[in-house]
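What follows is one chain in structure tokens, specifically the form predicted alone.
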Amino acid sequence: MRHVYEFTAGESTPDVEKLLAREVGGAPVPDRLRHLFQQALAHFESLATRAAIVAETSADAFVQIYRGEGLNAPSAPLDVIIPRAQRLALFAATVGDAASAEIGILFGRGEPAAGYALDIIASEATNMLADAAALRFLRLQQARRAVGEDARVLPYSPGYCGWHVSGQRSLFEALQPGAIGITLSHSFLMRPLKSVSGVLVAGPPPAHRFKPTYDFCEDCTTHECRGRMASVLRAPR
């Protein structure tokens, strides 16, 4: 079963003072920062639309469309979390095209800052889309009562943790998440550039959880699966 949902802003508008943390590494969050930022949400949210398309799926098929190009490294998270997994959707989800291609005019224009700045709060609103995403999924199956109350739900794209890029490919295949204006290119890269795709896994919250001791993870910078995993041990908001 297919599903296109729309978001209101609540649902998706980045914490700047979060964002500004962030940037300064706990150091004091000078004004000139904190007012770009807060004119960037402010020029973001008058041009930002959010819609996410979820099409429910098998995990035997969802296998087929995992396997993609052939490119996934020989093993990931995914191998071990689709088996422990109680429901399982494609998804995609887009804060737009106007958002998206404000950052291009903006940097075209000779304004770096401001462009750096709604990317920053253009790539966090997405990401939020994402989380969005699941929880109207969890809250679908827990009516549906096909997973527990205790269960949680977590994205997963391609390009992360082992699922090649190329995965892309077979995922909007599936998907067909052009029925939101969402295309991917030759390169795999998604448009507008401001969107996410991926697998909505529905579980309990041990079915997240893995060692993140694969070879690939030497090379990651960020380490959010460690965030990700203590999430699901949080009630859904």
Given for the second form:
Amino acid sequence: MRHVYEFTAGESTPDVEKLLAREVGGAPVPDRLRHLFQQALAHFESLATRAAIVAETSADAFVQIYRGEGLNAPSAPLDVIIPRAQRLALFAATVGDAASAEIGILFGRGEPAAGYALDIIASEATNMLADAAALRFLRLQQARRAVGEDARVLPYSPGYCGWHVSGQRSLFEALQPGAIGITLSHSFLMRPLKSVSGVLVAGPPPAHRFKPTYDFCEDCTTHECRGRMASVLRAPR
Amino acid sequence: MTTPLLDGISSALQRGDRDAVVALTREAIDAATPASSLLNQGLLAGMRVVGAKFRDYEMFLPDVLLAARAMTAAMELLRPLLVADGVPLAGRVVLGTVKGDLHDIGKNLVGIMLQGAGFDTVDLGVDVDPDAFAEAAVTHGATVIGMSALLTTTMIGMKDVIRALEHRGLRDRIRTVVGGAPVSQAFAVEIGADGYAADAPGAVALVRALARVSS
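Output the form predicted in complex with its partner chain next; the form predicted alone has already been displayed.
Zooming out: every chain and molecule, the one shown earlier first.
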């Protein structure tokens, strides 16, 4: 089954206070920055066109897609996660080209602070859109009783955690996200830039658990996997 | 030597108040303030304070960008006078995102912060051909090339830029700086780049050091 979803602002509106806290590293937030980010959020909402495409797939089919150009790490989290999954879906989501383009326009117009704030908000909204698509996929599977009540969904994307970015090619061939305006360049770059793609994995919370001790973990600067695993091991949504 | 007017420019710059910086710069020009004083005791003095406060977590990246925006606007008034007086800029840097990559936020941040540090920048944009980097460096007399990439598939293009400089016999004259999410110090060493910066402030410090060496 393939679904195209549109989303309301409320389903992926970044929390400005959370972004500001990250920006100032826990220091008190100056009013001038709060004003800048609130303006950027309003600007973003006037430009964003949120959409996602979700296509269910089998584990066998996904393994072929995941193999891609054969450039994945020899051992990676999805190798252990996929066999534990109850349901899988390919997905892509975007906040649209206008928001992505406006960032460059603001820099070109000599408004770098506004461009920077808009970039942060658009990136956060894009990531939240992946979560929103994951939630719809979970609700659908739960309604069908295809997954347990405690099931949780996490998105995993090419370019992260050992899944080589070249995997975008086979992912795009299978998913065809051109339907919502997302295209792929020869260097595996998505347009609009503020887009996200990958696989949605539904399964019981422990299905998402892995030890972040792979070779590539040494080069990782974000360690976001820890927060993601923690989020699914808490009470189910 | 500072004056209340130059101090005012520095203060307005620290607040990121572009309109005030432009108005005070115009006033200082009308009062026949030497262009070099206006640059060094007014604008760059203010940017130095911004840089120190940023380092000490008293100001944040958007503050630096607001200050740099004000600096850029003032430089539009000041640049012709600096040229006429023969006052040298900190240096000229060619910037671009390498072939196949369309990400430009990091490169733009570096550009605006280099301008704020008194550098002249030539921004080639995104998806830039290796030869175009080398060509622009020659055409504009730049001593440093800054390259950005956000993908592991495009970062290898940085090596092509260095090769293009080698083919033109420019490798010893033009320094190369690389940055972007997948790029590392080890990668910079591997491809023979002169430096790697993890963020925009780091890039400014690196370019400043390399420009000094080049000159």
